[in-house]
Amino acid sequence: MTAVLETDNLCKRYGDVTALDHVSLAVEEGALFGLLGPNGSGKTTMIRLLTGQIRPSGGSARVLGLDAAREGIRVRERVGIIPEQESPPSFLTAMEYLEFVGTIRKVHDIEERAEKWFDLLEFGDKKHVLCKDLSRGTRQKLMFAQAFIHEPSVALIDEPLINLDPIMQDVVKEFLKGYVKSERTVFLSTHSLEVAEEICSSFAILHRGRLLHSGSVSGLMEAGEHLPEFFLSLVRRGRDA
C-alpha cells in the first residue's frame, strides 16, 4: 500500500517546550487512522504540521507526496481539515458558509452537495440561520460538513464527535468507515479510545511529544489486547519512565 502521510523525526518546540519529538510515522492509502494521546500529547500540533499551519522545528512531514511545510496551500487545496475548536463564520448562514466553502473547493454543484449533508447530518432546518446562531452541535455538523463536502482523497480530522449526540455520533461513524472503502484516508484525532478501537484500522499513540507506539487495531485485538487497557498501560509507564 502506498503512504499517503509521512514524517520523518518530525519535531515542533515553542522556546522550552518541545510539542514533538522525532515522531517517524506513515499511515497508508485506505487507512482509517486513529491519533491518541493524552491532553498536550501533540495531537493537534501534528494535524497543524501535517496540513502546513506551522512550520516543524526539526524534520519532515508529507502528504499526498507533497512536503508540507513548503507546499502547505497545495496540501490543504487537496485535503479536508476539521482544525481544534475552529467555528464557521459568524456573518454567514450555514448555507451560505458552505456555498463559500465550494467556491473555494471549486465544487460546481455545491448546492446539491450541500443538502446531501444537510439531510445526512439531519440540520436542513438551520441551513438559512446564521453561524453565530447555530447551538455547538450544529456549528461541529456544519465543520464535518465543510471537510467532505469536495470528497477529498484525505481528511485530518481533531475530535470530530465532540458536541454530538450519541445518535448523530453513530451517524459519523458509519459515514467514516464507508469512506476508507474507496481508497480515501481519513487521519483521526481523539480522546476517545472506544471509538478508536471500534471504527480505526491503525492507530499511534503519543505522549509528552513522543511516540509511544503505533500498529493496527487488528493486530492489537489478535493478541488479545483492547486499545483502552493498552494505552492506559502504556501512557503510564511513560509517565513513571
Second form
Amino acid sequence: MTAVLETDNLCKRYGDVTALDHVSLAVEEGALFGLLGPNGSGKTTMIRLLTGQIRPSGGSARVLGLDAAREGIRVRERVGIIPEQESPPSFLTAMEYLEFVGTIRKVHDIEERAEKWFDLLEFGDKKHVLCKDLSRGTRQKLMFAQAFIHEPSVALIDEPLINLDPIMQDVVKEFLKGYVKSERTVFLSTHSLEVAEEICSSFAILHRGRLLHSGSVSGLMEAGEHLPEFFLSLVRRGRDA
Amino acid sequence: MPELFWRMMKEEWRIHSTMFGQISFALFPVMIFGIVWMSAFLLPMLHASLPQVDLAFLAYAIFLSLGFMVGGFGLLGNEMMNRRFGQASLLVYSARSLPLSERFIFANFVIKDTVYYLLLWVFPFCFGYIAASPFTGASLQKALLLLPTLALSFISGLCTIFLLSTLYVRSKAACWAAILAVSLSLGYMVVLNGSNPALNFPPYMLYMNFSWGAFIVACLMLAALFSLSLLLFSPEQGVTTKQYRGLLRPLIHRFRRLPNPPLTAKDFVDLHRSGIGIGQAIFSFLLPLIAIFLFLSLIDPYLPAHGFFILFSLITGVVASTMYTWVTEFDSFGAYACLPVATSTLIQSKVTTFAILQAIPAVFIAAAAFLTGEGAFALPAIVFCLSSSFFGAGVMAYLCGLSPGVLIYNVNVLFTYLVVNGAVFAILSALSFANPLFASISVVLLVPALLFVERAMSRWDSVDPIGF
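Go ahead and give the structure of the form predicted in complex with the partner chain, now that the form predicted alone is out.
Now the full complex is given, and it begins with the chain already shown.
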C-alpha cells in the first residue's frame, strides 16, 4: 500500500511552546485514520501542517506526494478539510456557500452535488438561509458537505461529529466507512475514542506534541485491548513520566 | 463594571502585544507624541500665512472625523464581532456564560475602545503640543485647553456616529430623518446666518472661550447621546430563518473578467447583506468628509487659488484608502483555511473589491467639484483623489496584509505608513498648489501602488497567516 500522508520528524514551535515534537507517521491509501490525543496535544497543528496552512519549524510533511509546506495550495486543491473552529461565511446562504466552494474548486455540476448533500444530511430546508442564522449542527453539516463536495482522494477532518445529533452522527459514520472503500483516505482528528474504535482502521496517539503510539485498531483488538482503555493508560503514563 | 472594564483593557493590550510585541505597542503613543512635538516647531513658520486659531480648526476637524470613523459601534451586532475577531473567546462574548447582560458588556466594550483611542491618539497628540509650547512661543494655557477640548471633539464624533449607526440598524428611515434634521439645521445656519457651522462646534467654542459650566454641559450632552445609543442598541440582530434569493452566482458572472470572481462576489454579498457597505459609506466616508469640508473651508482664504478643492480631494483620497480596512475587516484568513486560497489571492481579491469601491470617492469628488464651482478641475481632482487612495491602500496592504485594523498599531508600521504617504502627498500637494492641473501628475502613483500590492502578495505568502 502507498502512504498518502507522511510526516518525517515534523516539528512546530510557537515561541517557547512546542506544539509538535519530531513526529513521524505514515497513513496508507484507503485508511480511515484516527488521530487521538488530549486537549492541546497537537492534533489541530498536525492538520494545519499537513494542509500547508502553517509552516513547520522542522521536518517535513507530504500529502499525495506533495510537500505540504511548499505546495500548500496544490495540497488544498486535492484534499477536503473540515477545520476545527471556523464557521461558514455569515452572510452567504448554505447553497451560496457550496456554490462559492464549488467555483473555487472548479466543480462544474455543483448544484447537483449540493442537492445530494442537502438530501444526505437532511438540511435542504435551510439551503437559502444565511449561514449566520443556521444552528451549530447545521453549520457542521455544511462544513462536512464542503469538505467532500469535490470528492477528494484525501479528507482531513477535525472533530466532524461535534454538534451533530446521534442520528446524523450515524449517517456521517456510515458515509466515512463507505468513503474509504473506494481507495480514498480519511484523516480524522477526534476526542471520541469510541467513535475511533468503531470506524477507524488505524490510529495514532499524540500527547504534548509527541507521538506516543501508532498502529492498527484490529491489531490492538487482537491483542485483547480496547482503544479507550489503551489510550487512557498510555496518556496517564505519559503524564506521570 | 470596573472589573470587566479593566479585564477588557488588558485583553485589548494582549491582542496587540502578542501580535507585535509589548514594546512596539507601548511605543505607539510615544511616537504620536514625538511626531506632534516635532511638528509643533513648524507652526511658527506657518503662522505668517495662517493664523494659529485657524490651525486649531484642523486639529478639531481631524479628531471629529476620527470619532466619526470609529464610532460605528451600532453596526456591530454579535455577528459582526464574530467576523471582526473570529471565533475567539473574547470577553465580549461572555454574556452567554456569565450573569451579565449583552448591553452591559457592550457598554464596557465601547468605553474600553474609546479609552484606548484617547490614550493612543488624542492624549499623545495633545501632550506633544503642550510639551513643545514653551519652545514654540504658543500659549501654554491654550495648549492645555487642547486636552479636554480635543477629547470632546473626538468623543462628539464617536457619540454622533454611535447614535446614527444604532438608529440605522434599528430603522433606516429614522436614521435618514436624523441626518436630514441635522443637515437642515446646518443648512439653516449657513443660508440664513451666513455663518460656517464649524464655528459653532462646542469643543472649538470652548477652546476660544473656556468655562467650566459650558464644559460640564458639553460632557452631559455627550453622556446623554451615549446613553441613548446604548439604550437603542440591539446586541442580537435577530436570528431568523428568512430565505434569501441567490446573489452570489449572478455576481460571480458579473465579475467574471476580474482576477478572483468568487472572492470579489462574496465581498459584495457581505457588504450588501450586512448593511456594512452603506453604513460605512455614510458613517466612515460621507459624514467625516462633510465635517472636514466645513472646517477646511475656514482656511480657504489662506490657500492658493483652487488650493482648497485640491487639498480636499487629497484628503478624500486618504479617507477613501481606508476602504481597504472595510473589506479586510470582514474576514479572517481562517475562513479560507479549508480552501485552496493563498493569502496573496485574498489580498488580490480585497484590492479588487477596494478598486470597485473607489467609484464612491470618484462620484463624491465629481459632485463636490460641480457643487463648489470647481467643475473645471474635476478631472485632475478625481485623479489626485483616486491615485492617493490607491497609493495609500497599496502601502497599507504591503505593511499590514489582511490585518490593517490590528497591525496599524505596530509603531514601525504606522511610522513607515506616515513617512511614505506624508512625503509623497506633501510633494504632490505643493505641485498641485502651484497649478491645480499638475494634480493629474499624481497618476504616476498607480505604479508604486501596484508594486506595493505585488510585494504585499509575496511578503504575506511567506509567513504563517496571522490570527488570534
